[in-house]
Amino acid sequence: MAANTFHLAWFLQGSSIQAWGQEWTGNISEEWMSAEMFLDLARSLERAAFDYLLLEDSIYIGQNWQNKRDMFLKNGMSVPRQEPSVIASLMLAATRRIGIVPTLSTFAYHPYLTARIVGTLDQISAGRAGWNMVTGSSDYSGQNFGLDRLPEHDLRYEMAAEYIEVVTKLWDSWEPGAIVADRKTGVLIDPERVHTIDYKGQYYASRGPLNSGPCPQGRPVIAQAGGSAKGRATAARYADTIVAHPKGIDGMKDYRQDVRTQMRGIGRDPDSCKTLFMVYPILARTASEARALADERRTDAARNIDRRLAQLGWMTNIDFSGCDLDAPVGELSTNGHQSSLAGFLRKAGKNTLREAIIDYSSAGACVDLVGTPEMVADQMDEVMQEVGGDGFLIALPNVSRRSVAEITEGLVPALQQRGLVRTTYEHQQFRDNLLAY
């Protein structure tokens, strides 16, 4: 691989009915069950040899406007969404390369449950199996699962290291070679490479060993989204890779960077784990038009003023609905999402709470990228020479199969046409390709 080769992966906002509403998207509201449609992306992201899909979730319907459900229902806000680890079952039959990453979150699985889970996917699969960890945001979460509240953000982090722990500890209950399958002897398993975990902590406890048997992997690929000061140190200390969304150029190489010398100080290789960066590209033949479609992109934000607040105080846990629109935004803090808050104050600045919520909108994560494929395959080679690597996540906010083509037959192409990207998987185990440069 040349040497300023990246990673592609895509970040798929929950197994629900994408892009309601919007042009191009058949009749999603009525085939959304099915998951034909997220089978359809996980074929075409293969081809096009990305490395991960990851299966973004969440487990309660937002109430973060008026203290109501209405807004979320009426305009399928992160709602309905399906049990993302049977979605990746499916994703993974569909597939033979690609890894695919569900999110199980700490307080909704018990640790047994999501080495089990994860570890039968990576089974299934013959090794591309991956498990996005997340500790969860929202009370209205924990009170699903019998919680008043979720703990406060950073005793979560706390919480999610010796969970972690608790997982890798049960991938490794069992040693490779442990299924001798000796017909001459008639013994399956050696009893000798199974071994009980006897794991108790302050907030877990599990006896082990996994019932299910060894990963192909050994241990399957650990995503996270670092972006507190507690996330960034979860993540440089467990995660095989992370999803990250710092705001600018400037912003991601800092990040990277930080991230880059936590795992050394803990004394991991920092080039085992790949940083992708959270990306929107804006794709057209032309560059007016493309620059028009961000434009759109802005005007829409400035149309639904109401629903862009829902969708920021879901991921916050804050209501903005009794907050004066043409007020400065002033201090704010939450138990939720502290990265996206504190990326939604940056941008903020002293600017009122609608000029605010329509810049935070509009942006294109961590960086702009529109134009036509080959201006903004010129602007992804530029960044990732800026920030020093490892890749991008896609995140489009309107995911139909006319999205997703403009991406892997459009873009990607003008990728690989300068060398930036893959044209073909480098090995069968998603562990191996992550790690392929």
Ligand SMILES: Cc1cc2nc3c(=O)[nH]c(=O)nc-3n(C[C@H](O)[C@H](O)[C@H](O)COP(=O)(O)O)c2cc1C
Given for the second form:
Amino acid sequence: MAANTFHLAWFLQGSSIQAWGQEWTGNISEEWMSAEMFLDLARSLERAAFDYLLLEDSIYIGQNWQNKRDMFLKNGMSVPRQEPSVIASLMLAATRRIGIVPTLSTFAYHPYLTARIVGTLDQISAGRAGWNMVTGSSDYSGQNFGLDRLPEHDLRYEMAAEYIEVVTKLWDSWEPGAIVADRKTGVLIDPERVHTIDYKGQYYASRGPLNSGPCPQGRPVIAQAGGSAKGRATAARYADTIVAHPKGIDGMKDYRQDVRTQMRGIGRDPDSCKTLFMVYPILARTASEARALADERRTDAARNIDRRLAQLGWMTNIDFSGCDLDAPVGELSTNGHQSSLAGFLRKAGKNTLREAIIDYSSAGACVDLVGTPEMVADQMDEVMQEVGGDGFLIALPNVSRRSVAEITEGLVPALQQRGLVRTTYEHQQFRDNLLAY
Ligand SMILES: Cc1cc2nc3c(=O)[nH]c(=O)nc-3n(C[C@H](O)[C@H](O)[C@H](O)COP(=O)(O)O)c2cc1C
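With the form predicted on its own done, generate the form predicted in complex with the named molecule in the same format.
Next comes the full complex, and the chain you just saw is listed first.
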């Protein structure tokens, strides 16, 4: 592989009626339950040799607009959402090499259950499962599980550290070679090599061992996305891959350097965790067509300000419906996704809420990528050269078989021709591919 080769992953915002009301989405509103479109997506990404597909999850229906669900239900915003581990197993059955990473939130699944679900996914896929570790952000999601509210932001990360300890200890509860399957003696499993963990922490406890048995990867891949100080510290300690959305090249560089420095500080090899930066490429046959599409995104944001603010409110746990659109955004705080709110506020500066939300929702996550596949491939090359690695997390607001093909059949071949991404997988298992370069 060339020195500047990078990784690609895909961020799927749940399996649901994606891109409701948008063009080229076929009969998704009738066919979504079967998940066939999402299986086609997984197959296409595997053909393009992506490292992994990450399935987002949130476990509640948004109510962050006028304190009602109407905006979210009427527009199909993050609803309906299917259980990601079920869709992940279908995706793994439909593919052979790509990693599949469902999101399992720490407040909703006991760590034993997470270890068992992700461990089972790893088994049925011969070592291609991952877990997106999130701590949640909305009290509405906590209320679905009998909590009045989620714990305070930093405490959630403290609890998450303990949670991950339990999960990894359970994965380690089977020593390699524990299944001896000796036909002569009739012994299937060597009892000496399967251990209780007897974990009793401040927040979680589990006896173990894991009854589902050992994982082909030993420990499945852990993905993490927290951008706050606590979030990054957690990622530096435990993550194999980070999905991040800092704004601009300097933000990306700082984020990656910070995590790598922290990893060195705790004795981890910084190359053992790959940070992927979220982007929404806008592709077209010509540069001017691509520019027009980007302008359309801005016009669309200006036309649908309520919807965009509701979406930001969903992410940041704030109801913006009572705010004056033509007043400066001012100070805001959240017990939800802190770095998402910080990114919005930094970009907003002294702008009005109206200007700020239009800018925020028409920008391309970490950096803007707009042009023909060749132009965007060159832009991605330049960004990676400046940031230093490790790759991109592609997210599209209009997931359809057509928009997926623009990436897998247009952009990826242009990247491959430049030697910037792989053309075939090096290994059978997910982590081995992630760490192959
Ligand atoms: C690419 C990406 C994917 C994420 N996926 C999820 C998700 O599926 N579920 C969720 O509750 N939070 C998700 N988050 C939010 C993070 O878990 C985290 O709460 C957020 O980045 C803010 O982190 P902070 O509170 O440490 O700033 C995601 C964030 C990013 C950047």
